[in-house]
Structures are given as C-alpha cells and as structure tokens.
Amino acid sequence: MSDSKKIAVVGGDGIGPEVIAEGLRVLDALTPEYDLEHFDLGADRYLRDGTTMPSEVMERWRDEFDAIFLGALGDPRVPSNVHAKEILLGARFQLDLYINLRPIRLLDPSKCPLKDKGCEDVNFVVFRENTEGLYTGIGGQFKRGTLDEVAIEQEMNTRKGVERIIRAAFEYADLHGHTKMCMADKANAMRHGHDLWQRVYKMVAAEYPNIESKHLYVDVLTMEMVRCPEQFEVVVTNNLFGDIVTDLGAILQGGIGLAGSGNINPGTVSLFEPVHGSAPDIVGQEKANPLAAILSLGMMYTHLGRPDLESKISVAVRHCLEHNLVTPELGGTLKTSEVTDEVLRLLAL
C-alpha cells in the first residue's frame, strides 16, 4: 500500500538506542519496504574522534532522505553537550525545521494527574516555533569569571519566522476541523519581539473567521492548562515558551515517556524524536519506556502520507496503557521489549 521511503536513523545516547530499536521493530512490521540507514552520531562518536555533526551528513539528510528518526541525546561524559547541540539544533536550523509539533493527548485517564479529567479533556496540539527566539545562541559574555561579569542572551523574532509558524498552526486547525486557536506570548513585558507576535497573529487570524482565536500570556496559559485543559485545541507560541508548556503538557497526558514530537518543515525531510531524555541511569536495564518513540514513529508516518498507520499505533498504545501493559515508571511490570511485543501483537490483529 505504501511507497518506499528512505529514513535516517540516529540512536543517540543513553536509552536512545534502546527505544529507537523498539520503534524500528514497529516500523519493520508495518512498512518493511522502507529503506533505513543508521548514522553513528552521539556521545560515543564524539568521545572517540571528536565528531559532532559532519556537514556532509547534513547535506545527505537534506537531499536523500524523507525523514530522520532520532533517539535521545545527552551524556554525562560530555558536560557541555556540544554534540547534542550540534546534532539536534544543527538539524533544526540547517534543515529549517521551523515547526516543533507536540501533541498533548491523553490516552488513558488513569495516567492523568488532574482530578476528573478524561481523554476528551486533554486533547490539543502545540505549535512551537523551532528556529528563532532565545535558542539561536545570539549574545555573549563580558568579563567572564569576574564580579563584573555581564551575560547577554538575545531573543530573535523575524516577521517571516513568526508568520510561518502562526500560519502553519491555523492551516493545521482548519485542515483538522478545529475551531479554537490560542497564541501565547509575554507582550506585556517583552514589548518589541512580542508586539510582532501580536500584530502578525491578528493579521493571520483575520483570514480564518471560522476559527475562534484568543491570546493568553504564557503564565496564564500554564495555569489554564492545569485548570481547564479542555478549552484548548491548537496552541501556538515561541521557542522558549513552547519548550516549557509542552513539558507541562506531557505530564498532563501521562508523563514524558509518552511524549512524541516532530521537527517539521512541510514537504521536506523532517525529524521525529521522543523527548524524554537519555536517562543514563537506566541504560541496559530494560526499564526504558518505548512508547514515546513508537508514538513519534506514528507522527513520522503521518508526515510521510500514512496517517492510517499513526491511527493504528495510537489504538495499540492506548490498549497497552488501559491494560497496564507498560514499564515500571507507568506502574507496570513489563520490560522495554515486552511493551513493544504487546504493541506488535495488537497491530497484527
């Protein structure tokens, strides 16, 4: 049913290779015709020969591949995390993956920390701007290490960058039949960059009269996500705020071990990854939760034109959660590979 696609695979650090391997078991079951190429990138490679992100690899990803499936990055042996920054942020910036897409979707009410909230209450998506804001590294330090040290971190917002993420969020809402949009900023304190967000948001919202658009300051957004998450359908915000509110959202949906993500430039190679971190303390113990990697694989399928496969994966993961067929951090007793066994069994039904 599906055309062959070429997928770049990076296991990463810590439990990254473990959960990516489980995701690939699912990929092989659903689309064995996909062509995979593994890339030796991460802390081990950096410690071995100093390699972080070769320019020729980035060029190949851009020119030859349909998607990138990436494990967690981060290793205590590399305190600066220079390899992680150059691989992940390098891909975001150099491949212009301007959409960080984070579904906040509760699949099992028993996993939600909020009282009396069900799956219909925690079901929205966050569009986080992924290439600008405070994560561009613009700034510097003066008189470092002295009592007079000055450290400056600058936030960059461009009209192009702000408009395209806001427009992408509205297009997504319109395509999927959503009727509510919320933009979060801090324009009351950050009057220059976030005034740009305000003006562009109002301009684009006017083109979608069928979608109810509202604005919340980001501190209010976090409170409202806890108090009344059911009011949200699509949220759009900047890089820093999106980083924070999506991790709050991950807890609402049952934990960071269930949080998949996409780093997307529509129509081009895009990157999909679980966001739970490398967890070096449980490496090799079969305790790592593979479900975020498997859900990220589902997002990759939708990007590649197979939303039917993402739906099948979601149904299987929901069943595992409802029947406690999960790893210990979610209250289950299964090992990493055993969780995937259950997912594969359900996919085969």
Given for the second form:
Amino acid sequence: MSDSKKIAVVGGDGIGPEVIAEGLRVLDALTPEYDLEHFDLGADRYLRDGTTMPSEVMERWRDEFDAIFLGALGDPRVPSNVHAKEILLGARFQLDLYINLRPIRLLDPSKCPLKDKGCEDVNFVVFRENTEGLYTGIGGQFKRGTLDEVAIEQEMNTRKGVERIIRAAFEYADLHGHTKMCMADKANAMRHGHDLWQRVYKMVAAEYPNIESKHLYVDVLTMEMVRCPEQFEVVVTNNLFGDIVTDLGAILQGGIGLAGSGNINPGTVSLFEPVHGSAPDIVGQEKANPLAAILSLGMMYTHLGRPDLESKISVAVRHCLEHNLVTPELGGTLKTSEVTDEVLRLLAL
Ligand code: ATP
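Output block for the form predicted together with adenosine-5'-triphosphate (ATP), input the form predicted alone:
Below, the chain from earlier opens the complete complex, with every other chain and molecule after it.
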C-alpha cells in the first residue's frame, strides 16, 4: 500500500515548529513515501518581509497538495495577529474548509477532570461549521474611540453553509454506526439565523430515521457535556459555539496538549492542526506536548484513506498516557522529543 501523498507543512509560530517536527518524525516512520514541502509562513516571515499568505501559495495548496499539516500561529511580536488571520482563516475560507472536525476522545481516565468518567464516557466528535457564523468579519465600527462608538459584528448563516455541515455530521454518524446526533444553537435568542439551523436540521434529520436527533441550546450543551458526556456521539454546531465547546471538550479529554483537529472539505485539500496555540511561554524548553500534533497527523491519515494508521497512533498515544510517558503539563517528566521516541518505539512493535 505505498500510495504517496503530497503534504504541505507549516510549522508556524512558537511551539508550532517544535510539535510539527515531532509529528513529521512519526510521519517519516509510517509513510516515508509521502512527499513533503515546507512553507516558510508565520510571524518570523511576516516581520522579515511583510508576507502573510501569498495567493500563489494558496493556489498551489489547492491544486497540488493532498493535505496541509500546520503547527500553530500567534506571536506576541504581532499583536494584531494579522498573519495568523490571513493564513489560517484565509485557508479556511479560500479552500472552503467548511468542516472543523474535533474528536473529543478520552484516551486515559486519569487525565479526565470529571469524577467517575471513563474512556467510554467521553467519546464523541464535534462538527463545527468553519466558514460562516460570526467569524466572517462582516460588520463595522462607527465613531470609533468615542463615547458614542458603535461596533457591529454580524453573524452570517447561509442555507448552503448550514445544510452542508449538518449533512456532513449525519453522513459521518451514518458511516461510523453512530445513532445519536445533537445540534446546538441559540434559537431562543437568535431568531433569524438559528431558526434557519432549526429548519434545516429537522429536514436533514428526517432522512436519517435510524439516528436519534436531538437539539440543545448551546448553554445547556456546555452543562450537559460536563454532567453527562456519555450521552453524546456526534454534535453539530456553528462556528462560534463550536470554537467554545471544543475547548471545553479538550479539557474533558485530558487537556489542550491532547486535542487534534481537521479543517476539512471532503472534495479537496484539507488542513490538520493541533487545537492548541503557539504557547510562547514554553517555546524552546522541550516542554511542548507533541501528542496533539501526532493525533492530528492521525486524523490526516484517516482523511487520506489510512484509518489503520490513525488507529495505530491512538494505541501508541494511549500507552504513553497510561504509563505517564508525557510532558510536564500532564504530570510527566519527559521532554517533547522523548514523548515522540516512545510513540515511535510503540509503533515499531
Ligand atoms: P495562541 O494565542 O496562539 O492561541 P496561547 O499560548 O494563548 O497561544 P495556547 O497555546 O492554546 O494559547 O495555550 C495556553 C497555554 O497552555 C500555553 O501558554 C501553554 O502553557 C499551554 N500549552 C498549550 N499547548 C501546549 C502543549 N502542546 N504542550 C504543553 N503546554 C501547552
């Protein structure tokens, strides 16, 4: 099965290059035939020559690559974060990566902050809409900096955008034998956009009679994720709410250093990245946990048709967690590269 793929690699800022380097060690071990190309994008490049995201790079990603593997973007030297917005939001919007897929999977019960919850209790996926909602930047400021200032941020919901993320969630559930779907919105307060979500959800749910589809307001969802996470199998929600509830989910699964994600368009190149940011406080200290990047690589493999490799990675990561072969933020004593050494040792068995 030596099916080569072309992967664009962006280490980015802070600990991004550190964790991506570890992910690439795993990639080299599992699929040495993959063709990698590194892109020098991030705060250093921006500060050097003003480049954020060249349009020809975006075109090349779209036309030539199978996947993008990204570290993190964000640097205190660029307070506006303009480079991060243009690279990451640029990729999401221009490559139309409309699914933000975030598995919330506890791999070791000792890492869960909830009392008496095991791996079987915290095991669901969130489909977050990734191209619309409140993150399009539509809006404006009027009389900025005065006491009469008005700031408007508009939430965009299109029929096409809402339908395709809801359909993607149901298709995923159907394909993976899940029987429980939950859509979260705030239709009681946001009467226009979220009414659209309600109607489209009911319409698509009717096509999947074998999947029990329920709805929760997002505030209730956050409570229920803590009270009874075992009730969830697949959750679908909008851009803003998905951003927030998946960070809550990251803590339930053991912390931000264990959360991977995919920015996916099923028909084209997709982008995989750890959920955590650039963590400037621990750069260069060998403290960065590489497991979120390695788990994101696993998601990339599944997307590229190799779910067997994601399973292998999950088994190795679970072993590291169970034996406390982890970085200090999870209570371990290993350095970044030593965690990967363990993962590689287990993959070789
Ligand atoms: P950004 O602004 O780019 O999102 P941030 O530092 O504000 O970056 P995160 O990087 O997501 O936000 O995480 C907050 C804190 O969690 C970090 O300051 C760091 O101490 C810790 N952290 C994040 N990722 C990791 C990791 N992979 N390994 C260890 N600790 C981490």
